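One chain comes next, on its own, written as structure tokens: the form predicted on its own.
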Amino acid sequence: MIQFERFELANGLKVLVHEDHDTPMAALNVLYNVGSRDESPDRTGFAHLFEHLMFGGSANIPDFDAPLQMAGGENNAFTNTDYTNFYEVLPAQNLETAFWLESDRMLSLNFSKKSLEVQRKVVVEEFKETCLNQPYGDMWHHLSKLAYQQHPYRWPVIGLVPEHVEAATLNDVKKFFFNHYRPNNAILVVAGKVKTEEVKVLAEKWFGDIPAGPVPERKLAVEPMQTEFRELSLDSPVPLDALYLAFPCPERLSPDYYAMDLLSDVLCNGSSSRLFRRLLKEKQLFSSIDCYHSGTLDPGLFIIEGKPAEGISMEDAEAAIWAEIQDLIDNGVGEMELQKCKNRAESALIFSELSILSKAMSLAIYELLGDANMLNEEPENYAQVSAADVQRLAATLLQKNRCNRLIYKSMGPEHVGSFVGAEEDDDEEGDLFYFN
């Protein structure tokens, strides 16, 4: 059970703080409401380049990483398609530092074309580093374009192409900030040894003269229901043959996200696992083989992956998973090996809450989704899970009407590591953060 307190700022930005003083450390975590399914398509990967602008410096403090060095503290964000996350953990007797530096950003960011150019730069050599130059880089540019036709899930969070982020001018980027980066579309954590009375001191303080905007509404497409089976097939300079299988999902706050959640575990976590076991290790069919789903706020994908092993087709790699998909459905999961999965799932949570960041996360990310005592609640909702309810959703998600199906074809062992831009040799280096 975490324990937290919450309050409200008059400009709209919500608070909440975990005291815990069994640690020297603080962690301030906030989270922006903004993601990249609000881009527009002509304007993708905007969401990721303001991960890496909010670290050019601002009105006041030019050098993020110099002060909170300083401080003896780190700092970290990553994007993903429904929210912004930065966070700072330091000596909780340094805390205010890191008020300070968020609270400025928030405020005062540093629009200049100077700092637009270096992040620029930062952001499309990404792009190549992660999307081009590598093996199965590109795989959610082809996967999101097959499963969504209308819903922004349908660029990945790097962006639809570099020219995108290229073309951005300093009144696109000023625009974007203003209309997402303002306190009223925040969440502000902080954990760790702190006290209550002292956080709102420093939320007002450093937060409490910030304006709020007038944050735009989101009206995103509904993603018609799939019912054909959709293919690409791609001959790709990579190692070895890769089989990808995608289906619609339910969003993260469906009642059935967490019978969802433990069928991916029953298909393939650990090595107790359907196709791990099976079609890994027993028939040796596979060289690596996953399961998992992207657990988006919006319905998202439920992905089988596998790389067939040498010498087995990808037509018998298939056809083997399809027949694990069947048992599923007929003959259901046993009790013992459903048990299994939600003990995994509950040693997750528990780990989980060791790391003052993690916790201060996990309150912002349930806080988004509308209350952040539903954290304390994940237990029981994965316990009251029935075997019934994992064989129900084998049977509605996993069928072949509503499947995407990407394939890597090898194209040989002469072509391997021949990308686009991979003979270029950069020898400039830049600080990447991370982008789900």
Contents of the next structure:
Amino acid sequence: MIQFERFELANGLKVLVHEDHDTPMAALNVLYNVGSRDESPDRTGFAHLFEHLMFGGSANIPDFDAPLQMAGGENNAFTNTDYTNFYEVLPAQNLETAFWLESDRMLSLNFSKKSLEVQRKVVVEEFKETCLNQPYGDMWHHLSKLAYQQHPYRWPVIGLVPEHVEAATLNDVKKFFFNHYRPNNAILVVAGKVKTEEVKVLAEKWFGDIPAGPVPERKLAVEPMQTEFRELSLDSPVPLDALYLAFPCPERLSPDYYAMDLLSDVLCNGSSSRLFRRLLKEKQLFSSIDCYHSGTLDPGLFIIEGKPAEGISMEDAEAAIWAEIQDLIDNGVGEMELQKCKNRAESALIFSELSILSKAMSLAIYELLGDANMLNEEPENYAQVSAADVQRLAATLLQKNRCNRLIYKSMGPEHVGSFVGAEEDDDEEGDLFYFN
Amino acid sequence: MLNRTQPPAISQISQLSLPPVQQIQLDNGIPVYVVSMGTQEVVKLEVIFNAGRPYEQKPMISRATAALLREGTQKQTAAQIAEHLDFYGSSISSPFHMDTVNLVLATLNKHFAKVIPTLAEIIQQPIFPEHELQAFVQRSQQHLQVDLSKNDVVAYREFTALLYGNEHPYGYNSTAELYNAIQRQDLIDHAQRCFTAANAAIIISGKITPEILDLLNQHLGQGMPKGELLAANWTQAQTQPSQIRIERPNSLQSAIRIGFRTFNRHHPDYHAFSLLNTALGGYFGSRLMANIREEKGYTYNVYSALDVMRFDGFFYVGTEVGTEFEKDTLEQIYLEMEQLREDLLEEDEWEMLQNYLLGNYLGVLDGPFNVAEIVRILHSENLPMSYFSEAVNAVNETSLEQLRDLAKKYFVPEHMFQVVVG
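Switching conditions: you have the form predicted on its own, so give me the form predicted in complex with the partner chain.
Up next: the whole complex, starting with the chain shown before.
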């Protein structure tokens, strides 16, 4: 249970405070309601590039990082499809430094030409490091394009191509800032050894005079329901063959979200889960296997991925996954098995509430969803899911005529090391987020 | 009118000390560090054995033993163990450390009594089934193939091999052949030799109650052989500095690692050298970051690091840069070291670095698991608990002249080992 207080400034900035007097630290988190889904199709990757520019100096402060380090603090930021999140963690007695820095860059950037030039290069190198120079690093590029035809999730957060990032101009930067980086489009959370009354004073002092702006209404194309099997097979200089099956799945606020989350856990979370235990350990058909979903605010993707074990054909490996899906659709999930997944979800939630930064971030994200208190209702939401719900979700989601299949065929050992595109980290969400 | 050009006043961090850590002993003599803090009902139990690479009789055995402990005991199969831990929302992991084998049980307080017997069982009664070993070898070889296709992984492997030599416990790398050579008997022998009370220590952190400590003693305080304190098989490497370049023709980026062997945390230069490392590449405001990323835009990330083990340590600079920037990046890295040899740090820069580090230390004292991690390092490297305050004092007391003199002593281009892959 995370206690918090909420208030709103006259300019529309929402502020949440969570007091935790067990720590000497404070975290200040600012979430802007803008992500890669708000980009124009010919300037993809811009939201993330923009996040880098937020560190390039603001109206009254030439350098963001130095004063924060001087106050004993650290910071970072990340961008995903739906929002952009910035944070500082510092000794609680120096909290006001974070207010000063964050409020000045919300007031206005200094729109430095030099910063734009350098950060374009930095982001292109990031593009290479995470996507182009990694085996399977372009997985999200291919899957997004296959699974989305209308919705802006059809391009990945890092951008479709480095050229889009390179083409960004200062005018683009200014327009984006004054459209999206306004107090009425942001959520501020302060957590740690702080007093709510003091935070109220600081918030009013530093953020109170920042003018609200005309945030454009979001009109995103709705992705039509997929009704056919889609596939892409790539001959690629990767070391091993790899298989990705991606199914359109419910959005974060769907009533089916929790059943879907537990469905992915039943399939492949933990070493007793079905795909891991049966296909990787017992039948030894895969050398790695995983299942996860993108958790996005608009309808997302539910993904099963694996690399067939040595000597196992892609056909046999894939058939085994479909057989497991069929088994789940036909026979459902046992009560104990479901309880196990709920217990794991409960542990994961409690362990995620150990640091003030993760609490601050969670509060901001749930507030974006509509109400930060939903965070405290999560255990109940998972508890409510029935075995029949999970079975129903398996049957409706995991259909062949809703499937997007991506296959990497290894071109053999002599080609390895020269990747045309990009791959994926052990961290299953690594490619959904781009850090500063 | 608010003056936004004026930064708010900063107050210095005055209180920086490791919270009291209770030390007790189990019935069989295993020392236990108890870090009881926080309000959440969580427990992290870490069992540490002198069983890492310096205690191996054959390469790869330490990691293979740790990985296969969960794959079957005299009482339960791998599947039963996995099912039981997952059902109670708990996990047992074995994070890699060079010198020790560590088993970490993470659980909620309410499930501790259900899962502590499983941890005891996999330590005391592992059977290392042959088919599980074979499956592990195959999977690991596949994962290795993926890793070897990454320039940064290859660069790090080549770098450590260059520093210590391919046969040295700190220098060898996993290969398909070494995986094939692992025998079931090697794992049994390693477990029997190392997983004894004399070679063990425990750190338990979270909300720790007397009941939990009783359960701990019941399950890990009995049944483990006493054993003898093992001697490490470790001698200092005698390698000479060298530079290699591995060609990967179609790479878009080159991976760079440059550095040298240093020392462990007992060395008189350790604290000050660690500060010097931070100034060069240890935080966002560092010299390397400011120059190579924020000024030139050659890379997404550039850093320097000190990897420290029980018997030795090494320093290195690492980055991945666009291949067209490789040459100038190498020059800039050596140039930044040269500047630290020639000139004192700027006063402002030094004050920023000091404040940053003190804030950082305050952060690492935040919460039971962070404190437990400090205790782990101190225990694993045979350091007293007072070491933490020494490190904090060094931040306040080291002089700029000392740092420059250390740079002269250690940042010598002729002493550098250098690997470039791209």
